[in-house]
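Shown here is one chain on its own, the form predicted on its own, set out as structure tokens.
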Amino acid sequence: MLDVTQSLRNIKPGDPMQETDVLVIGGGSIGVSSAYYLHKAGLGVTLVEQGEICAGSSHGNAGLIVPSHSIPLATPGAVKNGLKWMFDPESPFYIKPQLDWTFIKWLWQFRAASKAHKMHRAIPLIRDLSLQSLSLFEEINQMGSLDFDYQQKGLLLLYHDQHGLEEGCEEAQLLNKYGLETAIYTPDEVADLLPGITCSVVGGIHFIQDAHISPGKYVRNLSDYIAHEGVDVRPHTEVLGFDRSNGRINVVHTTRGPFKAKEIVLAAGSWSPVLSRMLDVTLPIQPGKGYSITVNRPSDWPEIPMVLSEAKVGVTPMGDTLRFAGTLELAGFDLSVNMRRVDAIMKAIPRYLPDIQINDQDILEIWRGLRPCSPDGLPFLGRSSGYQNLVVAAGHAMIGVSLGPVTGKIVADLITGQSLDIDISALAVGRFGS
């Protein structure tokens, strides 16, 4: 976390003021996508990132573009499963016990949001955001100047046992009612879809509209593109504090000097609430740690991505690599690698894909990162009521890469005063109060 007290000592009163139309704080999928659409709208844009571009959860995630994930994290069964898995460090969803009031309050808000009627209100909104983002990914891919391994092959959910398949079919039927396309496959049909791969499954569900990318390539290559086009991209530039008065942010102080901007976009992922507290803006976001293991891709591996459903492990081909990603661990800002969580992913793979022994693969990277999770599973997107020139875009949990382009476009439309195609009132920054 930021050591704000120590860092503020580095502010020098004589540092020259740097001016820009829009200052974007955060160099992940949301921040870089916002900078892209703001620049496209004709604004002068500076993007600051405390580390490297795409150093956070945008780097090592599963790279899935997922209208299929239109059901929010907060569902009627989420609290029950969370309690069941709470003391099992190898479970798909692990809550590390913490005596922290902010975390306890977040859990209470999560419980209150895990109601059927709230879930049903959220599904069409996430669906619309996801489908529009999918179209925007296609537009960016068709530019031809960016390579990020975009493929639209759908997403195949594999089920190891009948109970899991039955639950999956219920979820698919629910999403069918909201217009999402699915196909349910027998084991033989799964085998036909995955030639050359032995599967130990009772069936599969194919979400036909989904797509996938190499997320690190998307964010870094888009960042390079906008920098070439004139956006001032500043890695290793940490925000230290803000000068504010009369409902406006006047100056943003950083380790590379002060900035004056007409508009500020806060898109710092799990670190957004750390910065928002400096502005007395409450963002109930908890970091949810996820893991991935990236290996060399076997030469005959199919292009379709999969989810090992009961284990909640994604399997995504990304160019010449193959990534296994999963788990959600609520453990605060702990960035240590918990090898039990990594082992849980490794153990899950041969249950579904018995010929795959990840220990025999050439492991390229074991990664962990913090996904910014809101209590209701919806991002915070919109203007802050306390400031005329602050737009917040944070709290996208596990679908930040998937919703990157649509979030960036909405940010640009808000700042330029354009009408929005999607009603985002449910994403209000202050919906949980102070």
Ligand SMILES: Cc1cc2nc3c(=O)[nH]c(=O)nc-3n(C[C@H](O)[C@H](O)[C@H](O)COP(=O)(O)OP(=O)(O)OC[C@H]3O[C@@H](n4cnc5c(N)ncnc54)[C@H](O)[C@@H]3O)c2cc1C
The other form holds:
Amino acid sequence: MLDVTQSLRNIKPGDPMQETDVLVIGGGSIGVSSAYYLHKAGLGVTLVEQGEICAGSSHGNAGLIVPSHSIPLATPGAVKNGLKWMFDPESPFYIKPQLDWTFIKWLWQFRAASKAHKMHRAIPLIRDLSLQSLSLFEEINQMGSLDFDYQQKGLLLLYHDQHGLEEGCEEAQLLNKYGLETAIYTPDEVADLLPGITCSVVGGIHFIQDAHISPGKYVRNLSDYIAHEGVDVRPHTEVLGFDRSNGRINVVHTTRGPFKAKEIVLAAGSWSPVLSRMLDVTLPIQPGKGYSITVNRPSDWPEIPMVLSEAKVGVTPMGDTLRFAGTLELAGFDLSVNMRRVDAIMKAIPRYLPDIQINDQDILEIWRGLRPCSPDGLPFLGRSSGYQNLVVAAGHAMIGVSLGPVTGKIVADLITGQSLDIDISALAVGRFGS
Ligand SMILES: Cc1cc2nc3c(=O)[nH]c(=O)nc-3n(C[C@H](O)[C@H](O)[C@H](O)COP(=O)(O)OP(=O)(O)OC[C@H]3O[C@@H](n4cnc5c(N)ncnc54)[C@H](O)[C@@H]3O)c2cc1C
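Next, give the form predicted together with the ligand, keeping in mind that what was shown is the form predicted on its own.
Let us now look at the entire complex, which starts with that chain.
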């Protein structure tokens, strides 16, 4: 985040009021996708982003478009697994003990959400949102004017041990029941799918419908496209506060002057609760830090993305680069790079892909980002009951790239009063209390 004192210095007294139909706050996957669909619906749109476009979690993630991830983070086994991993500094999941009431409450809400019946209610909703988003990605890709390395090759989960494979098969069967297409492969079949790569695995599961993209290219190129089409895209414009009265937000104050908007969309990812608190709107979102390492893509590397399942590391080809991504640290707004976690990702690779050697000189970027995690693994999407002109679109956790287009489309439909073809009442902004 920008230094607030520095930001306040940028406000010039008497800055003229700027007016727009819709002001979108946040230039990540969710904000830019929302601005795209709002503009498409014929509205005047301004998007403000505190840093560069795609400065947040949408830049260095694994870029997977994943109907396969329709099981939310909060599952019956999640708390037990979390506790098991907590004390291992190289584990894929870590909770930093914090004496922060908001955080303790979030953990409690997560525990309460980790029930079988809640998980079964969430799966069809996430599936429908994911499949619709996938179609919208295809539509955007087919426009031909945006390059974001879209490929639909499915997602191959690799398993190193039998127990992991058995758990994976159970999940695959569950998702099968909900209509998602899967195939279970022997090690030889995995080898056929990955010619030229040696794999040390006991089997694999292929989610056929999944796709992948270069997420940074998607967000930046879509942002350039909408700016060219007439959306007012303002990087380096940080929202500092709001004037409100009678259930309306009247003015949004930014480091580049005040804005008046008929509608406001809050799409500030992990930072959304910082802003919603100023409006007395409760959004239980915790930042979930993850890391990625991007390298030059080895020659002949296949186009199919993989997950090294027990290690929870995604391996995604993105144009001429290859990205390894993983870990989830609940440690507040701590953006430091913990090299032990980065090393844990690197160490996992040869366990599954023994011929792969990554040397320091191959690394193009080490990145970390904050996933905006809600307690039940579902985003907050809808109008806020306290305001007539506030739509919240935040808290997409592990699937905010995947759900970018469908979220943007729903935001536009809500604002233009169109009927929705997916029931989003389970995503209500006030579902954890106001
Ligand atoms: C390691 C890792 C791997 C991942 N892999 C995947 C994957 O394969 N598939 C998938 O779908 N998802 C994945 N995710 C999750 C995904 O990255 C997030 O869900 C998604 O990026 C969230 O998008 P967003 O637009 O809500 O947030 P962000 O991209 O964080 O955007 C929010 C923006 O709001 C801006 N902002 C904040 N405060 C203000 C303010 N006051 N004024 C103006 N602007 C402000 C921020 O600067 C930021 O740019 C992964 C995440 C990580 C960390």
